[in-house]
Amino acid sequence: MNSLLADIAVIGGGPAGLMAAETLSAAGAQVHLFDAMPSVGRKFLLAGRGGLNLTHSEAAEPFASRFGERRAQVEPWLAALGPQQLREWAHGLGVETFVGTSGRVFPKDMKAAPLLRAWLHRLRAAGVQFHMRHRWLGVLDANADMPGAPWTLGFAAPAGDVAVQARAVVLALGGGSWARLGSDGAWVPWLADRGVGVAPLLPANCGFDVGWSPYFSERFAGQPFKSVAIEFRDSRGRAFTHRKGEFIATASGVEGSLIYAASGLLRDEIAAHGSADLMVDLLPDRSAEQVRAEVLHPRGSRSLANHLKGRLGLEGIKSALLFEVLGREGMHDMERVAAAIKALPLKLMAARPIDEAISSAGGVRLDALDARLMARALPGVFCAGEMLDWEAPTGGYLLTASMASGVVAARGSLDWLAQPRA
């Protein structure tokens, strides 16, 4: 078996692991980064294919609110690396950014690859050593008779198994989505068996099954619902307030940015009660009174579909959804039609599988970590990124907090190494 000595071992080459490695190397630590894949940042690159959403430009208060019930734990991470600091960091790599119309922040060329190349060049120049195709085997051993002694880590590598001695360890292993890119959740039982509290991994920023009729599925799968709003209140009183945007009909249900924003509440409600009733406002720019007046306006010999199109501009997939939900009988009740246009109940039956989700919830429980993100059960072992039990919507929030947690874990490990040992 091959062996290696390191000050700090970072396991995981996603944004959190890379940011931890940068923070550590900048402080003069000897850093070895290990990843099971042939190259680092694979999920980062795929997420940036349509334009890398680096962070968001909104003010600190609304930005922090996006982390929901984990806000109190995540805000200290953002103090270490907030949205503006992240933009300045990108500028330091020679990547200029801009704010889009939605407030999201992107590189000027919209691409993830140039930023990642510049980042890796800087890390290598700083002395970070990369070990690719090194799959951690869950081996995490310490000498019980020597408090503060190095951890022994076991890896499977192309040239055979490798044993690594590291004085501190930063785990940035990702969650459970997009397993083909390395985030497969294999680490869950390994840490749980060592006494680290781990919440089950769940899909986040995910789509949902509705159970369309064959007609709707065949005709409208892949088409967007544009300029709509959704609202949801769960059985615990938690609310996703009326918010405009768009989402997409899939063959089995719905997905897209507006759905992802409410996915945590919807997922939990389905788990607790078997379904979730999402309210869709098909015409958010019209008041309920305006809609009612137009629907009840005499239509003469025109069909209802033509009447709704002519009076309200309601057509295509929006009109089809109205028919899909209300049915033939419901479409004869004009008061019901008017009410449904402004608040159409859409019953969601199941979240899509975790490997289809953009991200995952669950993971290492935050109460199993101290403020430095060190595992209480494993002194000298720190955790960062999506493997922690938190979630955030798309829009730059997830990436910002993941990278910020890497900074916190790295600083924590430096603090740990600086402490005198008996």
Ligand SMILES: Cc1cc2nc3c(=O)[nH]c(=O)nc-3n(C[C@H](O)[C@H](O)[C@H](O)COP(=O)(O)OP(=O)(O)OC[C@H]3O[C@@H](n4cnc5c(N)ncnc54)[C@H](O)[C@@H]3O)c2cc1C
The other form holds:
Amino acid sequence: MNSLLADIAVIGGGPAGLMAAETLSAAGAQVHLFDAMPSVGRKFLLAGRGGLNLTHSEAAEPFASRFGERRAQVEPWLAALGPQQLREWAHGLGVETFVGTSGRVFPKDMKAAPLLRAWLHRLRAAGVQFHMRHRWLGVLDANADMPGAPWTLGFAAPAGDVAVQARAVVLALGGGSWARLGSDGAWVPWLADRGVGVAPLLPANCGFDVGWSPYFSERFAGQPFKSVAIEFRDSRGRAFTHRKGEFIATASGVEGSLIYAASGLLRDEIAAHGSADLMVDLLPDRSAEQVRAEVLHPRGSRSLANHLKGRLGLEGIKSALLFEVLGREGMHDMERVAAAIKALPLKLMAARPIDEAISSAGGVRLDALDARLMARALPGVFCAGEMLDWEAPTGGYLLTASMASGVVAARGSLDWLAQPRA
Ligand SMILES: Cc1cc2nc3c(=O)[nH]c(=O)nc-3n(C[C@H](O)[C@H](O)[C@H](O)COP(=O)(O)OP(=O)(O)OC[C@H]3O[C@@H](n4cnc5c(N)ncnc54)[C@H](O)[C@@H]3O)c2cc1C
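Okay, that was the form predicted alone. Show me the form predicted in complex with the named molecule next.
Entire complex below, previous chain first.
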């Protein structure tokens, strides 16, 4: 077996682990970074495919509110690396950013690859040593023989098993979505067995199954619902208030930014009650009175579909959804049709599997960590990134908090290493 001695081992080379490595090496620590995959930052690169939304330009107050019930714990991370500092960090790597119309912040060329390339170049120049194809196997043994190097970590590597002795460890193993990019959540039982509280990983920013009729699925899968609004109130009274945006019909249900924004509430409601009734407003720019007047307007010999198209511009996928949900019978009742156009109940039956989700909720419970993000049950072992138990909508919040927690965990491990020991 090969062995290696490191000041600090960072396991996981996503944005959280890379930011931890950067913070550590900048402070002069000798950092070894291990990742199971042949290269680091694979999810970061994927995030860049649709335009890398690095962070958000909104003020600190609304920004912090995006972390919901975890706001109080996440705010100190944002104090360590906030959205503005993240933009400056990107500029420092030669990547200019801009604020899109939605307030989201992107690199000027929208891409992740140039940013990652420049970042890795700088990390290597700073002395960070990368060990690719090193899969941590959950081995974390207290190292009684070597004072000051409390942990022996076990990795599977191409040339055989590798034992690494480290004085501090930063775990940045990611959540449970898109396992093929490296974050497979295999670490959950390993840490739970070591007494670290872990909440089950759940899909976040995910799609949902509705169970369309074959007709709807075949005709409309892949088509967008544009300029609609959704709202939702769960059985505990928590509400996603009427918000305009877009989403997409999939073969089995719905996905897309507007759905993702409500997905935490919808997921929890389905888990508790078996389904969730989402309200869709098909014409958010028209009042209920206007819609009712147009629907009830005499239509002569026109078909109902042509009547709705002519009077309200309701056609295509929107009109099809109305027919899909109300059925032939319901479409005879004009009062019902008018009401449904403004509040169409769409029954969501299941969240899509976690592997398809943009991110995951659950993970290492924040009360299992101290303020430095050190596991209370494993002194000297720190955790960062999406593997922690917080969630946020899309909009750059995921990357910002992942990277910010990487800074906090790195500072925590420096602090830990500087502590005098008996
Ligand atoms: C399609 C898509 C688009 C996205 N777009 C955006 C966006 O625009 N803006 C945004 O803010 N967020 C976006 N995200 C989310 C964002 O990419 C993640 O939240 C972020 O990458 C999490 O960073 P992380 O470092 O915690 O984990 P990850 O990036 O998942 O990295 C974890 C690393 O740990 C390694 N690892 C795991 N287990 C082991 C092991 N046992 N041994 C060794 N290594 C291991 C993995 O190989 C991986 O490299 C997107 C996600 C997806 C899927």
